[in-house]
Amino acid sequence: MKKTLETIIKKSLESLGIKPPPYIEIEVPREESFGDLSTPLAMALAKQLKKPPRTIAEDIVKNIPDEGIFEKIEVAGPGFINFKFSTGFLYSSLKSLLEEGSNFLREDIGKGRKVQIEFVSANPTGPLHLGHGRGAAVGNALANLLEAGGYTVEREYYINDAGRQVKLLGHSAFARYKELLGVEYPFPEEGYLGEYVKDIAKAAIEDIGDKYKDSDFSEAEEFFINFSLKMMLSVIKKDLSDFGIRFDTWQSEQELYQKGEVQKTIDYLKGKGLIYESENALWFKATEFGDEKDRVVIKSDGEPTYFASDIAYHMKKIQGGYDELVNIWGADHHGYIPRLKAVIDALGYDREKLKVLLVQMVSLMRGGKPVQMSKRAGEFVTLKEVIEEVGADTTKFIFLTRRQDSHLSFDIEAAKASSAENPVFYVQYANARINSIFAHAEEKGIKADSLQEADLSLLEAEEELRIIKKLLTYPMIFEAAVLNHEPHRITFYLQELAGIFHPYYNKFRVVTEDRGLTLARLALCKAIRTVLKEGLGILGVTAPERM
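Three-dimensional structure of the chain by itself (the form predicted together with the RNA):
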């Protein structure tokens, strides 16, 4: 719908000798009386052409040939051009939608460009919590979205399996191990206090018995670190797969060290004179690339910082031949962006290649009251618990019903309610309802494959035309969602679509004695279902046949 209009407007501009701007703004006007689509183009051109906007608008309208696409074209207000499509155009578009399915709804924006999306990447030192879940839902939906938009997408999880934190995890597990075996042993300072560490210790006993009962940590270190890591990773992978999230690649930080990539990258920057020594440490000249201060890569004790491996990691990413790199981070890491962008710059690449999407914090509520979480005491609500209590679909949907950069308050009680308080069900129910209409139609002897002969022009009711138009605006929403990397736009669209389908269902009967009308309405239902399924698929939310 939008594309058709865009082409027509461009042609009109060209025939007027006006060079069409690269982006022609076309929107669905707020008021239905303003038409189906509208453009403020004439107002935007007014300054450049030094003519009143309404005159420009009139000229553009005059140059649009009558090909039966529009019922009405009007110049309104300060210079809007409002287009109302003919029913003929709507029916033939609906027919295309029915025939082409997803192909009609998607647009090849990416043209095969390669995008890597790195998300979740939680430290393997504990189970995923709700905040990770939000990142997972957003990253997954974005990946689906870009894939549908013609990009080649790789989903990556970066595992911070090197350094002090994993050592601390191993040490904590070792302490619990000793404790379970009845040996007195001091718990490491700032160690991990969660229950899951005891589970690791128990599993360790099952695996190796009391082999390290009387050992020092130094003797058992390698085993406990590796054992804990392995176990935490499998827990994380399980949680993610229960949440319906998959990854293509799992990049290990340790591996970057083992393969010498960290050293190589530091050497490379050294060669460029961007690393210097001071106070026995090695520093990266981040300030040369817009960061607030220079950053340490090798500490004075000779140990690399987390930043060091991150440099190597992003070097590797950027040399991986991607056209775009997306990192999805919790908003608490925002201070990290400038130094990473500085790295990209320093490595000689375009810093715009790296796009960091910040996902805001999630505050957990229960019945309107905040649930306190204390990471220090090892008490936090895990993603797993929430999924078990409210379900994966609902959890994902709620995460995708907000812009990612706005704070989210997640109320478990509200999420559990299987009522209209829960927008997922509203959308899923529309799909399930359509399925049962088809089941009913089949009982009456109307087969779905006879829909091709449906005469769509029988869809004359105002509500039906409104639904058709809504369906035809899906590609616009989709395009905007892809370009802005904002999956939540799909979520809102789906709620709106369900929001006009349900009233329609209540007011009109699809399956009646009138076979022609029945076929036409079934075809409309089928189109609605196609769009619902397409959208839910992008969100990573299921579309159950029955609920």
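What I would like now is the form predicted on its own, since the data block earlier showed the form predicted together with the RNA; can you produce it?
FYI, this one's just the chain on its own, none of its partners or other molecules.
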């Protein structure tokens, strides 16, 4: 509907001698009585044309030919133009949806442009928690969304396998190793206390026995850091796989040092006069690129900061030739964005091509009561535990029911409910119900290929027309979700579609004694199922045949 309306409005403007703007805002009105689609274009053109918005709107409307596309066009308020489509246009568009499927629902927005999405990238110092899981769901859905929108997408996980935290994990595992072998050994300050550290120590004993029983950590450091890292990465990869999340590349921070990438990048910035020495440390001139202060790259003791490897990592990204970079981070990294944008600028890349999406943490509830989480104390609830209790589909869908930078409460009991209060059940059940309708039709001798005969004009009920209009707005929702990098828009849409399908199912029989009406309603159900599967697929959620 939107593309048709855009074309018509542009032709009207051209006939008035007005150059159409590159973007015409079109929206679904808040009130159904206002029409099917609306545009505030006349108000946007008022300053340029030096005319009252209502006058411009009336001129646009007068120049739209009567081709049977609209039942009604009216100018409202200060200059909105409201459009109500004719039933003939709705039936014709529904037929196109049925014939073209995904090709009707998607638009090639990316034109093959390359995008890299880096997401999750959790420190490999413990199992994934719900915050990581939400980032995984957002990153996966965004990658699916952009791929469907015509982009070439690479999914990357950045492994923070260098620095103090990784050493602390190895030291914590070494302390537990000593403890299991009956040797008294002080646990490191701020060490990792979770049960998973004992699991690493037990696995180390199985691997090397008591080899380091009488050793200091300095002698066993390399083994325990590498062994702990390998084991935790294996756990993380397994959890992500069970969650239905895949990555194309895994970039190691250690590798950036081993291959000299960090030093090369620092030398490159030195060559541009953007690194200077002060107080025995090396600093990056971040203030020259809008940051509030310059940033330390190499500390006075000669140790690099995390920022040093981040600079090298983003240099490598830029050299990958991507048209756009997307980093999905936890909300606590908000303050890190300006310095990274400064680096992107300094490296000669358009800072606007880097998009950082911040993901808020998740409050875990059980029956409305908070479940306490504390990673450092080892009392947190892992993503794996939640998936095992409520399932990957439900977990992903709930993570995507809010915009990623909004706080999310996840109630385990509500997530397990087989009712409308469980949003994913409500949507998946719509698909399962439609499958049961088709199974029933098959029993009555009505074959799926008979739908080609369907007379869609028999779909006259108000509820049927409302569903058709909802289906035809999916391409609008899809386009906005792609352009804004917001997969949660698809989630909202699917909940709304299920919300009008279920009452329709309860009120009307699809398979009736009237063959013509049956075929028309089956065609409508097929279109609903097509859109449900398309949207769920983008979210990374299955569309079960039965429930």
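Residue numbers count along the first chain shown, from 1. From a predicted model like this one, the values you see are computed outputs, not experimental measurements. Heads up, when I say rigid core I mean the largest set of C-alphas that superpose within 1.5 Å between the two forms.
Once both forms are fitted on their rigid core, the CA atom of His502 lies less than 2 Å apart between the two forms. The Cα position of Arg366 differs by 2 Å or more between the two forms after fitting on the rigid core. Shown in the overlay between the two forms, fitted on the rigid core, is a CA shift at Asp411 of 2 Å or greater.
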